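Let's start with one chain on its own, the form predicted alone, as structure tokens.
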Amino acid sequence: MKLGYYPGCSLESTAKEYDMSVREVFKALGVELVELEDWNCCGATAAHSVDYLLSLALPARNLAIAGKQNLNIIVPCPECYQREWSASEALAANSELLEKVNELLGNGLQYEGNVEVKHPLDTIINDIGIEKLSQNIVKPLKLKAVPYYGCVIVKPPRKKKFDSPENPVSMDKILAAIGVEVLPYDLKTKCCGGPVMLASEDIMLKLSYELLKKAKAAGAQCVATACPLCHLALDAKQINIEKAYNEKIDMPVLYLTQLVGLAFGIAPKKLGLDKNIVPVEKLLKSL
């Protein structure tokens, strides 16, 4: 299986142990991503309430140069994820915005309406199974987790929806097939708060401790999440959610490619895990 690549600024930049992790997932899977030639910013998360035509074009531009090479593509953040699929959507609907959007392109290129969208929540479930996911598994995960979907990944619901909007349980099963104790978690669509993180930290503050208050009284050792956004929410700003709340919360948060190639017996490194910002030592001597 052959699929274009979209990583997106944050996979570039603060989500780098994501990049890492995806790649390193896939290539074992037996899936060649092959990275979209000189790709764009998607326009997440503000052209689509600033220009309208806009919000399309950019989304479409990474869409054009997909679909020149015959690829279908992946994209493992949500908001990213959302903005391209969301696009293609939209202009599969209406041939004159399609033909609006493509006088914009310009350098060539014209967008087909012949690409899909997936995310690697869709991928692995559908295209790849469980199966095959399971007979690269070398090292079951014995720990307990709760999986975070954020609310984006599966919301807004697209025509051709891969998880349930309120109850996605497409995570819970891939934690599951790796040897995850999967524990209940009423929250796993919950906002985290991430996009108002700059104009309103005390609200991004709040929601995120409520999450990872939550997943601790579970009894879980980390939390699973596959988006960009809520990682940094979760992980990165957890140190000044233990300041606001004046309480230890010590929850590591790791994506799930990189708990699946834990799974998988690649290197902790190769994983990007050392760029966590919450320590993941103790739970990785546990495993």
The other form holds:
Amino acid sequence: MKLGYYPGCSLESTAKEYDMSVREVFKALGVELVELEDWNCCGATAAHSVDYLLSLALPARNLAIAGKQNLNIIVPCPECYQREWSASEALAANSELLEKVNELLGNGLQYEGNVEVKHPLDTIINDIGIEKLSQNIVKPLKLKAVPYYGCVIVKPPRKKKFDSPENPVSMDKILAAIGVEVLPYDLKTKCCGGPVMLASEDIMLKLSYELLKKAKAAGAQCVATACPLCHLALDAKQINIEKAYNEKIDMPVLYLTQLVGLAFGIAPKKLGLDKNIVPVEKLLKSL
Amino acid sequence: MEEPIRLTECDPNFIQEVAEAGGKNVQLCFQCGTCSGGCPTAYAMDYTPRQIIGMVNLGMRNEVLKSGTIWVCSSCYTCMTRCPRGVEITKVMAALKSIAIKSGIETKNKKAAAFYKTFVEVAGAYGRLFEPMLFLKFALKAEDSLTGSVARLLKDAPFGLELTKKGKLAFMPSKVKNMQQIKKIYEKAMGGSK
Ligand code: SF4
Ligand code: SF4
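To complete the pair, please output the form predicted together with its partner chain; the form predicted alone was given just before.
Next comes the full complex, this chain leading.
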């Protein structure tokens, strides 16, 4: 299998360990990831907050590039994933809008409406399959974790939805397959406040505090996530959360692909496990 | 809402304006409140999502654009996922932000407006988001004084330092090669819809 790879801005910086672990895990699974040539920022939540047409044209440029390379794309960052698929669906449904967007892209780069957008959870569950995943496991992980999806991997439900928007289970299944004891966690799709982190920090601190507290109460040894912004809020900002609520939390937050990589026997360093902010050493030793 | 609603001051074209800015189906709302019930940030809003949708329907343009609500919305899409009437609530919130920014209206949350503007500015300058520049420019824009900006930067410095230590903040921006194309997209999109 060969897929166009859209890393997006976070995976080049604050979420480097996500990028590293995604590449490692998919290599092990025999999927070739071809980074899109000269990709651009999808605009995230900001573009639509400034201009609607811009919020379609930015993801459309990436889709057009993928189309030119004859590739469907895989997008690990949920925010980018949601921007890319919603642009592809909006443009598929409205030829007038597609024409307008193509006019913005200019001659030489046109989007033909032929690109599929996938999230790694979808690809692993539906295209690769748990069976194939299981064949790569050399070291089942004996640990307890809560699966945290965050908002936009599954919301709003798209036409080709791959999981439930209210009670998704794809991450649960992958974690269970690699040996993890998946604990019940009713906040799995509740917002962490990441998008308002800079402008309204207290909202983010409160929402993320509740998520971490519940994970701890459930008896989790770590939170599994698949979103750079959730990871930034729960991991890098955990120290600020502890300060604000005067409470030691000490909860490692790992990308799902880091956990899968560990179960595949890939070296922690190759999975960027030295880049997580909340220390993971104790957790790694216990495995 | 203690003040009476004066329909003569309402804007009958507001629903259309919001739809064109990317937030559709407002007129289908039957005020059930499902959106407000599941909203994780409603506690910090001056009007609940249900109220905002109702106010858009009445054409209360000024009140809506001046509200703090639209800036507190974290774009989580819970409301839009659950709305039994297919109102594109999250997209309405984004559309309202864009209308507020374009009309230069005095908002209750200057910081949030500054954040979105800065994000687009920085992403437009490099084609990709260069985070250190976002932090810097946002600090300058969000505060009223230079002292305020410096204080904000100092407050966020340990966080930035921690990320830098882990090799997660670049010193140089990752840039799109075809910047001419990117510049054109931004110019044409933003210029065309003003
Ligand atoms: S959930 Fe939909 S129909 Fe119900 S109040 Fe909100 S917008 Fe209106
Ligand atoms: S998208 Fe915004 S308004 Fe809707 S539930 Fe989430 S935070 Fe509330």
